[in-house]
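Quick heads-up: it's one chain on its own, the form predicted on its own, in structure tokens.
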Amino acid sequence: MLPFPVLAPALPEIILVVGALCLVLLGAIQGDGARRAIQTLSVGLLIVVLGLVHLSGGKQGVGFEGAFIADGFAQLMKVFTLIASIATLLMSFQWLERERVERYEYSLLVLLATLGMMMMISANDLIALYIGLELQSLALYVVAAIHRDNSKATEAGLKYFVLGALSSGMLLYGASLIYGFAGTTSFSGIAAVVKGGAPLGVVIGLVFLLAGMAFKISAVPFHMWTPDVYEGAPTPVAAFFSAGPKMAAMAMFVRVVITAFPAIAPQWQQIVIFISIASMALGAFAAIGQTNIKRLLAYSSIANMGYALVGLAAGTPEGVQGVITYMAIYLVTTLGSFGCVLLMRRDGQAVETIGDLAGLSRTRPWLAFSLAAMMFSLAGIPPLAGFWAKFYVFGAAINAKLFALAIIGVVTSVVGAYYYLRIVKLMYFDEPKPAFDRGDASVNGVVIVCTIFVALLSIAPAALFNAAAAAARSLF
């Protein structure tokens, strides 16, 4: 037991912040000479925190006067977020050395960003939400530009910083409006105020709040940063952006609308439906003409956030269950896809053009198989894991009588399948390009694990679906 019971629900976060501060001290004393030790200890620290989160068993707990909540939903989403951070660090180590970006600060920034994400997931108050969001964002701004000798990476970091600051301002303005009219920042307090009907100021504040959160998940029309940042940022960083922060931001999005504004669901459902349709459509059509695989995956990410929001638009436990299932499967497939991109190196140089994948099945059969599994899954081809992800969110929309939304989702899925299947066609039917170099062992390991999980989730998705159902029930 902790000496202060109020701290008990936040034990994993406390361990993470204490460990991160100890590593900061180690780095300050030893400098870059401690880089390898800090990298290894960072992964170990994240594994310890992951174990603590898992051992919590999703027990309900509230701390800091109700501003921080630990429940089944937070537990599961934190597990996914920590997995994303661990995979990112594993894929980064040899890349940092090869690109001569051997700075111990990289691992520390990932740890601090992860701490912010965990706070976002457990935030039960507008102030706690904003603190977690800014802690994550400030670390990610620097991570995006960590390769400071690369002009594209510097440009990506600057774009993300400027647009991220704008979105944070919108979110903070919305939060201030909600506080001004509701008189409280607590989600439960806001829910009690709007139960009898929301004042116009609260609705306007909610619009700004959702706009700020839509930026964090790169949903249309707040997606403009995503393709440029994904292309310009180092590939391991782009992989991190597409996985961990998206997971935390979607969890924050779900918790806010479900727990703070359940009485005015028709108002926020209109917003969610609009950005869902816009994201699915833009992600499907804009990716068709892309030649850079990182930009293609950026538009794919935008579309996938739209599909996840289909489940949230239902506003039911079944819909939230679909969102959690979708995000878990998206996490595995996007990490696997970016892992394959990291293995695209020829003569010591990274290549990112989709045409460079031509004939990969004859030069690197296992890599072609893994990437094909990811592409088929993202396209929603049955019986792969991505099919079940879309099946659950579209099913929730249909049960909520959102037939038009489900139909639009299916149509955009068919359109989006074109550019996924085009990659598979290039790898298996075109004349081969020169073979890629042998990849990093850690990246190969991440890709193999992701491929195995896609296969397992394709065969037996029930375990994930049951865990998602239990997590969704804890919100209602």
Partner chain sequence: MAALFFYLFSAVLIASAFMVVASRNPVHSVLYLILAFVNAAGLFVLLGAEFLAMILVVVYVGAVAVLFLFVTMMLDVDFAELRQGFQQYLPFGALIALVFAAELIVVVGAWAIDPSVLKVVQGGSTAIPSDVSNTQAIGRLLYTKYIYFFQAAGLVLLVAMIGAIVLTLRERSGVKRQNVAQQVARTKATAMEVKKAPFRAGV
Contents of the next structure:
Amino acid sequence: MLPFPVLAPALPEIILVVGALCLVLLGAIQGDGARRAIQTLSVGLLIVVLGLVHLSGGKQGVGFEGAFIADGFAQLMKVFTLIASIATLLMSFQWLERERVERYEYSLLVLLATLGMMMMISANDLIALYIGLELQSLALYVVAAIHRDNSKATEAGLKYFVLGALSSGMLLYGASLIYGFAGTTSFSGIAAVVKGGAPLGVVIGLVFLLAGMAFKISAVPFHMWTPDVYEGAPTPVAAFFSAGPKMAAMAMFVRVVITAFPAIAPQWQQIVIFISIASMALGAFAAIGQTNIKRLLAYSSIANMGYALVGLAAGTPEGVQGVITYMAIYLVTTLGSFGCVLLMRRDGQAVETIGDLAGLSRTRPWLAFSLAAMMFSLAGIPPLAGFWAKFYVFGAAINAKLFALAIIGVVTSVVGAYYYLRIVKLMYFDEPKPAFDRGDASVNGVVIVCTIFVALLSIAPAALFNAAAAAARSLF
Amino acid sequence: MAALFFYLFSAVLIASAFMVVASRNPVHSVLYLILAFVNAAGLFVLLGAEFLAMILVVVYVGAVAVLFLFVTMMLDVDFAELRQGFQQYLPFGALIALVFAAELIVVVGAWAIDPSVLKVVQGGSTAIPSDVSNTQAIGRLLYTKYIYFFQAAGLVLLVAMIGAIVLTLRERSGVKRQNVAQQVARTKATAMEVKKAPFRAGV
Amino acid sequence: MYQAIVFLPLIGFLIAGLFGRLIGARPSEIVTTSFLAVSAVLSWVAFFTFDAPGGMMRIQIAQWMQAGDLVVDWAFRIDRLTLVMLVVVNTVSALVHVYSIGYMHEDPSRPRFFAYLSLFTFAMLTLVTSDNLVQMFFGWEGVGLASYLLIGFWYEKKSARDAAMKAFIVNRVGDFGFALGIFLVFVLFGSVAFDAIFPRVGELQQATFRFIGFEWNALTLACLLLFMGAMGKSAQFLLHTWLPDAMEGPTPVSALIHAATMVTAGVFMVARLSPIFEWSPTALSVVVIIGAITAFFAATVGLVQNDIKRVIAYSTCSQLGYMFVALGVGAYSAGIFHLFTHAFFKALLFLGSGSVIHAMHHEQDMRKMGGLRKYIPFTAAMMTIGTLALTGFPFTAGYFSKDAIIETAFASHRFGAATAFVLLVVAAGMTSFYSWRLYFMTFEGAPRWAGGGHGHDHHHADAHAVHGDEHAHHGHDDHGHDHKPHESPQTMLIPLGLLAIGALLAGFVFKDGFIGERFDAFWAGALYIAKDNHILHEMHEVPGWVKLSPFVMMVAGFLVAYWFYMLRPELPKRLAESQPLLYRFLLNKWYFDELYDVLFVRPARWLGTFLWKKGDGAVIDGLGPDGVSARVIDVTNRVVRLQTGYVYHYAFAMLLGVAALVTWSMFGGAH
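With the form predicted on its own done, generate the form predicted in complex with its partner chain in the same format.
Entire complex below, previous chain first.
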């Protein structure tokens, strides 16, 4: 007999699975009557899991015959992902209730998607990677279309599903090519095989693999779904898409290239540089033409993924540290921005054009202040958090002698600043439109926390930077 | 003998796969798909993987393909219309396909298993035991070494199920449903009423 | 003590400037004036008790900046020259503060006025106490700023705004030279601190420097550049045009800034840098020539002006020319002595004329005055003293200092000194003439103001167009319509009296120290005199007629003025009509404003318009911001059009992307 599988490193995931299954049962028995209980319990469960992940302290541990890895990197990224899931869940409930999308399955799907993300982050094997990815994606496809009576939402869900299936196909194709040439699916095994130079099949397989993963972080040219899905899906869902899954997919991306393919860094660096530049440029230029704030934020997240990849392109521990820092700050900023969008509600109706923000500083000064802080941060203006994010990735790129990449990044962030600042200008200098309704307490809370983080990170940034540095070291 | 069957199955598999895409009638496509599945099952048998072969026939032919058949027959899809767009993009699409094909041929042409790779492969996997059946062997691996993948795949299926229910199940009003408990709980008193019917007057 | 002298005005400025509205006008006046009074008293105490070893002491306040070799300290250099300037600046400033309480009592923004006055004083004090060129430049620009603010104090008047801008811009020309001079000094000596520069000047006597294509003697070039700054600040010939216009400011400002202190900053600077200038005879010749021309030119223009303040302004310009001649011939102490005495009598004249203007309800045209002595006798007496001192009446202050300058000009062998002597003597006569002309037109003869009210009627046809609205600020002139001139309040008369004492006695009391027997004990090395420079001895050995000539010219000027304006009042008009060309030439100030307008102002305006419309608007905006943003929008539109919404387009884009990446990594990459 084979030995009993090592479960300890995956304890938080196992708790999450068991909890989620209990909630599925509860929902199946009680029906919609248990919706509120399930919501509360879901958040509680995620908080418990977050606590467990945090308590694990980032100990290195491998479970399930090497398919699952727990290390400092995984721990930190899981913490971020769980925070994102908790925040988006909190922001969702009342909003969805008002839009008459009262489905208890929403919380369950978010739970399972979060589980998928944690599996992606900890994946140490191509199969584990693929299954985690599918678990997460499938849940997201459904969540995108959860407003099933809304044609835009169903269109968004369908588009996401079809394109996601295509990208999964590419990823799977790449994985099978790699397996075919390397003879193993485990990352450490692949790293051992390609040490002395990779066969062409592995390189091409890696290209397909990267394409599939680039789809998940919505990097150009695999980004096309992002604006449509963000616009069509309910706003809390778009917020969810832009936060946790991006974090998990980026973590997976980093782990694959750093731990499985360190020997052929020049090959994947070229691809990363290409999609990084394309994402930064397209994100910056396309966002200018948008009138819908959710589409704008979609392009903003495309550009932000480009900036994060700048750090990865460096391929150094410093670069990975930059990626982690960037993603953490991006996560908070995007949650805050979407929180502000969730508060855009006039006469009981959600509004989402940029023009609706006009004169917000006079009707809702604090909301305008928060959104302005987010926009300035996204534009990378010191002393807000976004400045440090860009500072670290560009710094890593320069230290890796990727000067052209850094310069292009700076130029596109100047172009990008235009549309961020345009929102600020609208809010502060244009004639006010009628005031928004009073916001939900939970959304207000999330926005306030995000604003404080973004505005005050510069006071004590060391905690974040040191944690990111430690996490980055655990990969090398 | 085995080689003959291998080429037979393979040839029919590829031909029917092509016909799935090429045939004009969608029902024919699904039928060709079934043929392809059956031939793939034959290939599995040749490899000694009889369990997989049976699964393929039972699940894909018996369930999936039949479901497809129902769907295509019930949906009114105008394939001619779809093909118009197809024609428009054909040249460019074909070019891309050609590029892909050429590249993959180059890649596969470079297939030469490195001795070091072989070493890793041999070191990593155990020899096929002869004393256990196919089904037993898969079961042992699935529930031990690959328990993680197996359970996770189960979760994926769970999500798929939840998703299908969330997106399609509707409580429709005005539809008569069978309520077993109610049926069983009926008594003679509630179920029956004796009416006295007078002559030439009706009820 | 020195810190108190310098920083009390700054504190006063901060209090009045920041809290002036809060605490009101009267407390602002009291605070600034009393701080200045304390500073003035301390200055005199310092002046008499100063006894530092070696005649110099240095007080470090802080290090200002350090960049590579450039180390700039914030420090005081206290020696006799500084002390003289401290006394002059603080005394006049304190008296002007007191005077302003009376003069400005109707103005609504008095806190601002007093804040500016104190700010000016502070800047002037940092200038005179500076220990290095950069600190001096700071003070230099600070007084320029304060001067700009005070000339434009009545900013509702266009003429005041224009005058303020003119003063600032003309000074920029000089300051540019000054800044270049500082750079050159730094290049030559590697330091901007006086202590480091002065001992090493001799080593560099033969050094050369390439500038605008020519090989120059480095020291001469540095001196000329520095002197350019002095020319601007001290309104010397070619850069003098701003000073008469600066009379748009309130009269106390004219007395403080444009007579006694700021305009003498150039004189002070040359004297302070005497260790450098002394090594460059060429530069000193330029100083002599420019000074002499200014003295002569300004006197001629002063002959025909009708605005009481403008006459005194040209007189100031002319007297500054005298000081530069003294500096140029090497008699630095004579120049500073004249600076010292001039501060008293010129401030007296300005404040006196301010009293007249106050009495006449802000009428400044002397043709509308006359016979005022009966109404404002005290002012008339004070003006008489001022005039006597200015014209060099024996034993008044001007007599000692001005005659000394004329004698040194004669005694010197410097190139241009002989011409300077002639010009100065002629100018002395003209000084006497226009001073007495001013006195007679204002105080004697028949009153010309009773009939037509005061100042609201049309102007004389000859009045220069630029100054057409010089009486437009009568907003604060709403106290009754009492047409009779009245004597000014005590706050204005007491400063007049104190200055009059100075104007009478300053020369007699201090002449031994400044230029006489006690020279060495007094200056104690504050002024550098080359070994072969014996000008102060030679001065005493000039022939008797030279000594007499200024006196003769003074008497002649007085007699002509008396004849013209007392005995035969119709004569000046006839003379003007018989010599129209000369008259207009002088009245229009040698047409300098017009010349500069054609040479600089219009081409600059044309160039500016051209660069604005064509250069900036069409080229830079077109290719820069506007062009870039238009291209960005183009790109955006194209990118947005890619987002069609069709799922198969999206899928196709993905396939295309992956195909491109595969192709790249197979054939193009590092593989």
